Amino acid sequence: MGKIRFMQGNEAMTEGAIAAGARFYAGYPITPSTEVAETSAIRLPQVGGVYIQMEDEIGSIAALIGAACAGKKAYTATSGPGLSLMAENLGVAVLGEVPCVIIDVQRSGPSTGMATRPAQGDVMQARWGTHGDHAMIALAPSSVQDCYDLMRTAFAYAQRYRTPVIFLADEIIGHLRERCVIPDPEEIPPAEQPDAIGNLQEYRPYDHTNGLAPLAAYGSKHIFKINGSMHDQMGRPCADPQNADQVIRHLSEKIEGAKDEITLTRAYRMEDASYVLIAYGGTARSALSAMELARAEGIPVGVLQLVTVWPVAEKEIDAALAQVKAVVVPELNLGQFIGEVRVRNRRNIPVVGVNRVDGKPIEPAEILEKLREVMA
């Protein structure tokens, strides 16, 4: 059955991650993050794991990225302003096809912005943080069971598409303590390893044409070779232009032709639902009690729930505009992720957003006020 504990979402992260199978950690304490980093010093060693205060977070990522071609499974955390500074190094893992796990505990910003009150204004950082055309896995949690099964999936998803993973969690869920189970590691499923190589005479580390290239273990024979620049099957420098536009292709296919099997997410009474609630994170705790509200009032709402920010759950979204007679999209910031569903609303319907900047959490009457309005 396991072990049922009281404990803190970021500590759940650092318990899931090491479920997972991760054993190098290498970060800067950021506010509001700072715990994964204090509780990874602590248990990584008794697992015969690795932990490395960085410098800053461009050396943290740089380590991770090292230690994931050295065959660890490595993880970082971080917030809003660190996960700016790794922006360019992400975009090294991205090209590289680097398995790791970023955890971007969101506080409220631009900058330094307000260091311990929640925000969920990375999104579209989580997205585009680093140039080029790439995709990418963004993962969030509303719960401390979450942080830690979550963490697993985002393992999971890294090995199985190589390539970093964002865990976009925010300061509620970061800071928050609640009941999450542990399960007795004879109970926890073995961890996704990557495809052994077996004895290819010439390992192409970047040849997908029968799907994703396994990684060479750390000491085999086999070279894997990652720089910056554009490369060919074998990771040598290379500018041709065909060359250029099907690894680029295949960076954003891999992702986005997967959908199915990467994008999570939690209908809540949806089945007689006219009006819907799109949230994540924290936010969708106040969206769940929001809908509690609204039904006790006889209002048929539902709730649907985006673990999985990207890939965007299309099929979902589009299934539950084409029910409903209005949209409320709460959020802790301007309205980052609401443009994805209104490019969706093909029957025009309404489509608003319930939007807080000052550093305090969304109300569940906030969001009630606001479906009042849609429906008047």
Given for the second form:
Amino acid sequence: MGKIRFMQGNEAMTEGAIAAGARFYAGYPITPSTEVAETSAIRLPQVGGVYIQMEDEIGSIAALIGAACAGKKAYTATSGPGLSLMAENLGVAVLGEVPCVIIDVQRSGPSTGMATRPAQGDVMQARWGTHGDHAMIALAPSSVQDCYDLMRTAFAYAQRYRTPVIFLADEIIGHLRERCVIPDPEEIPPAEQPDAIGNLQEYRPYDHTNGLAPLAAYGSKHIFKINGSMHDQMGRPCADPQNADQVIRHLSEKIEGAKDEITLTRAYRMEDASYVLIAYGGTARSALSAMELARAEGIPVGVLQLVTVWPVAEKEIDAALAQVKAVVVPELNLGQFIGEVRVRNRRNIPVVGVNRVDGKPIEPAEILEKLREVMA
Amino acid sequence: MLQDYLLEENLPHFWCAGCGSGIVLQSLLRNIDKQGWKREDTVVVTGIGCWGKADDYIKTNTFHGTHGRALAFSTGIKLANPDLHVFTLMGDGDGITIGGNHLIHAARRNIDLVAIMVNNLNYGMTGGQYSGTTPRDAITKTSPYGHIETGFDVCRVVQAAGGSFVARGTVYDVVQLNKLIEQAIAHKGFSFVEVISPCPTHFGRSNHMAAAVEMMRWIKEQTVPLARAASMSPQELEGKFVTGVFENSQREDYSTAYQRVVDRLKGEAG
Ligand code: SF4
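I would like to compare: after the form predicted on its own, may I see the structure of the form predicted in complex with the partner chain?
After this comes the whole thing, all chains and molecules, with the earlier chain placed first.
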């Protein structure tokens, strides 16, 4: 049954991470994510985990990656400016194939922007913040319960695909207080463990010929190289063009090719919908309220919530586009995701955004108004 | 045996003839070999630069990340598993220039690891531009009219930041270098060894010392043992490399202090 607690989103992320087996946090405090750091500083030493406040976000993600190579499930929390500083080493986790979870509680930008105001301006930064070709996994919670539950998903994905995962929260959800069901310890399924690593001598950290190689830990029986430069299957530097081509394609393929497993969506009242609102994160709440208002007026509208923002839930978006007469995409940015819907709009139906960048959440009435516009 | 730690399949190494990096690597591996540790319990973390290639030739666990961040990666590794023996190999670009922030904080926290900064006074790998340790008046590719900045005295920085073992040697005096690395390994806490090392290809060529022997002779001439430095004036010491152990003190390292907190909480809960 579990117990019901009244919690803040940021705190629920910490509890969710610890329940998922995370035992290492390195971060640099930044509004509006500081409660993740503060609650982690209290909780991690209690469970024998490590909390360290680093000198900056560059060092924070570096420490995460190091800890993950030494066998810990590791996470950090930041906001847009911090994610910008992490961008280079995010690439080390990508090419080095080191699992870790980066919470980004988005705030208004660019630059220092408005530190306490919500935004969803990091959608593209999450996808393309680090240079070079790669795929990325980003999950967007829309409730405190999501903050808790999806943290397990984030760590499972990080482990399963040997990749950094961005937990793309926003100020609305990070500072939201609502009920959260914390399962009893015996109800929590054991955290996903990497498959046993075979023969000692033959461990190749980057040999994915028989499925993704699990990551061993420094200090285990294995001796291995982790390399943020282009490498061969042993982790040795390698500038062979064919190898580079294979490695870079693999980085995208391992995630894009597992889309069916990774993309989580929620469909609300889509059975009879002639219109759809496609939304994610805190804005999904406004979309759901807008749907209720519209339904009360007899407008057949549904919501497709993207819990996984990256990779793109192509199938679900395609299905919605095939079904409806128009799509509204509310976003707390000037339209960072809507392009992904537009490129699949083969029937050329109206796909319009509702966008705010004034540091205020989108009101359901604004979405309803836009819906009426496209219906007219 | 050195062969137990030297990864020969990647030889011949990448360094130019007359480069000091190979000498430091030998000294390091011989010292690690003497410890009698299990190879799997050692992690060598490197930065990016000529010296940052060292992990290619080492048979322990290795981590090769980004320019300047080796100490931050190392901090995560050491804190996650304090039983590991962590070595952080950085150049002067890594260590004090782009990564200076990590250096002072790792020293302040007294993270128990051995950091070896090979200081060749310029950026070798990118073709000889100036770094945070390039001496005043030196010619580099980006100070073609003579360098107008003053280079860091890195050992003083690390000492002031709280490093509990701080030493400087040169590749000219390998006997001393071996001894300094040995002491650094024996020391519990943040152990920092700066090694002045020749880059004849770039720093040498730009400053009338293109031949390896000329660079080596210059390093020898510029070197002043700590004991002798005590009786020299600041003017006399300008541009000199003072060698020896500047700091060797006992101070609780980070992981030990952290474990005390964990144990205390366990006690309170139990
Ligand atoms: S460029 Fe300089 S530092 Fe680099 S390998 Fe050659 S001599 Fe050594």
